[in-house]
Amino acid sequence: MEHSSIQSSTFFFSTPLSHERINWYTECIASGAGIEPGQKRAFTVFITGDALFSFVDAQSREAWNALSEVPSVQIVADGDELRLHGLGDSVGAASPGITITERGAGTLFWGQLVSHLSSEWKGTKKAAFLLCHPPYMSRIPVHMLRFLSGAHAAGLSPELYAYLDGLHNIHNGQRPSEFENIGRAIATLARKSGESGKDPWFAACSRCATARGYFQMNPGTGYCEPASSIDEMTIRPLKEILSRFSGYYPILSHTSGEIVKHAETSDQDTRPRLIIFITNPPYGTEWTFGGLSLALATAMEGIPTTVIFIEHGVYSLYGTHEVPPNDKVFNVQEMVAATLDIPSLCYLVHAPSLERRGIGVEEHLTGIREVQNDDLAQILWGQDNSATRILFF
């Protein structure tokens, strides 16, 4: 006799959403809702920040409205941020199927998100945020603080992982004239959490910290030491940070997802698998290298990891990349080709993204399987896993 199960999917969007992403994402959700009709699925989408503009964009509004009419889907918009952006009335009138949180001094949406994730990750005692954006130039660190503060208020231990430009949040002596002091807020949250008997774990990637000058060699000792960083953030190897991904608890990022299966036979001791969407071109920013580095590190830890090149990320597999002798960037194609045989790592490429751009995969990388939207739905929701984490780079 088969045991019944409920599979809950939660997605969080806070950065601008392209029409391309909304199209493939909503199609995947619609397809995922129909996989294995006997299994119950629930989809909840939390949206804040610049992602809210997609509700009023004529090219994406209809897709959101159609998705909101699917019985198993709930879309929750941050009411305070909607009003901040001047979108409250227009979204409320044009999208009746979308739930808009009430006024809550900027906290109600985050409390609801924490409560929802706590109910999905049953028994969790912590919640984490992978922070990849710098302070002040980006509002993502504010979102991070609201989420982790909400987790602390709910009795959970907050965890913060600073990665890529998220390292700039650990700089000591921040004194913004117009914005919330992110460094001071991180230190205060860590201190309050510790004083309340929780076990906060705030860490920054040592590679990223060294590149940005926060981890320097001490000539006297011969060891690297923190430099100009707040004491509450410990600089650690990426391997140590990603070892935390083996735990059964939610890890949010600026754009992320969680799939949790609740069944009589579910095993919370099983490591959550990881799916990483590479969405940016290969060399203009650190996003692609950062996403691949994180994927390789988790796979080497034995965590089942799938990398999906999608949207502009498909350019990583197009043409033949030749790095000039005086340029110290990693050749992304060589990085991928050298790791195709890692047992815990799987590479895929989104065929509609290739077709949209009129390009194909370079010949020596043709072993990477092309997938359609219904294939993505099967990869996301058709697997027998207790939990899945989803990150966008």
The other form holds:
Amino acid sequence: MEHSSIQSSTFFFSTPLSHERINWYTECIASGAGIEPGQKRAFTVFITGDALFSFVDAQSREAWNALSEVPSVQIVADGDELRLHGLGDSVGAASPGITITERGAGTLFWGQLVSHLSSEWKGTKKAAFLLCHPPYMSRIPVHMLRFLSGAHAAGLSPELYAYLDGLHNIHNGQRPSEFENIGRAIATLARKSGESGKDPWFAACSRCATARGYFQMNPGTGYCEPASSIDEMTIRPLKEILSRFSGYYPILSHTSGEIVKHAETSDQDTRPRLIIFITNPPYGTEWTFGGLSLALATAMEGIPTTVIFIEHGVYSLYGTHEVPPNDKVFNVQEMVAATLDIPSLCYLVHAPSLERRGIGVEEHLTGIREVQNDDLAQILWGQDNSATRILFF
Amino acid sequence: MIKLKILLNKLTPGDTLTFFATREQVDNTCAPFSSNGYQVAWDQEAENRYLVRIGK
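After the form predicted alone, can we look at the form predicted in complex with the partner chain?
Up next: the whole complex, starting with the chain shown before.
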């Protein structure tokens, strides 16, 4: 069957890549490349930060090298970060199929990423970053700044959505002695963008802000007000932030993906669907609750949303969870069970992740379909969507 | 939103969940249920206090 369209997929990795993730991810891409041979597909993978170690890891570098030989796949590594990590020479020699950006004072890789995404999301006037990591403890906010600064330099309006521990980036009065001042850099970027006639939109989730003390009730007015936060970030309900997800433009996160279909008749008015991978255990961090809350909110807005429990995320569906009295934590299984009837929300579980751990799905959640890697490839690339966003929690 | 959805799932048919909410909660947490199969109504009781009723 002949197709006049091209389906382009872009992935971005900046956090450590486990062997398990590289295995399922590369298998999925290989399957995806083979779906409907008449359909043209291009896959571009941008890698920076701690994810770069996967190029030298003996258990994962072969998977990258094999993937780089697939004609429709291009892998781009951040040359500046490779050299920072002492990996420049070894990766260059051992992985000839991987493109390494030149020395560029920390900007070339990001400029290339912005340029690539702008060409994928044709006509876009903005680019966004969903920031879930705190400053200084994590380098992700530095990546966020480089990406959004690159977007600004390319004439796009930058958008920043602070969520979960990403809220700590909005604290005012930051004064790091050794690191780039993230709060000041966010404020400067927002100001510069506004002054140059762009329309920056910098927002932080009100639930996360309230939990962390950045949004406090004024007893005199009965309304919550920002506290100790930089003026350039507006605290808003998650629903308002997620209403931005209806737009046709790229939204990057610490680990994320985008699939865009280019056709002469492509419909940019269609809202991109959202695929969320839940990869963490259920209660040790806020990742699972945050991912499920975001999925529920987008689905309630009518955005088609698929949640896939994968890697350690499958523990959310194992055993029967009982929250002890006095323990104020959401029962993740209760969250899932209560939202199974929402029309725009679909739950799936990655069968190889279950098999690897020797576990199964709890009986009362068996309605959740198990998927293999080739099913996952079909879900990602075998459906007729004009655009898809992929986020990892 | 998730807390509300869990409570609504426990409602018996014909019953209604009634509670007080702020304007922001009405707009961002309660109102989206109206497009997902629920009947949502509210009355203003004070400056930033609304009595919300949600039923299936």
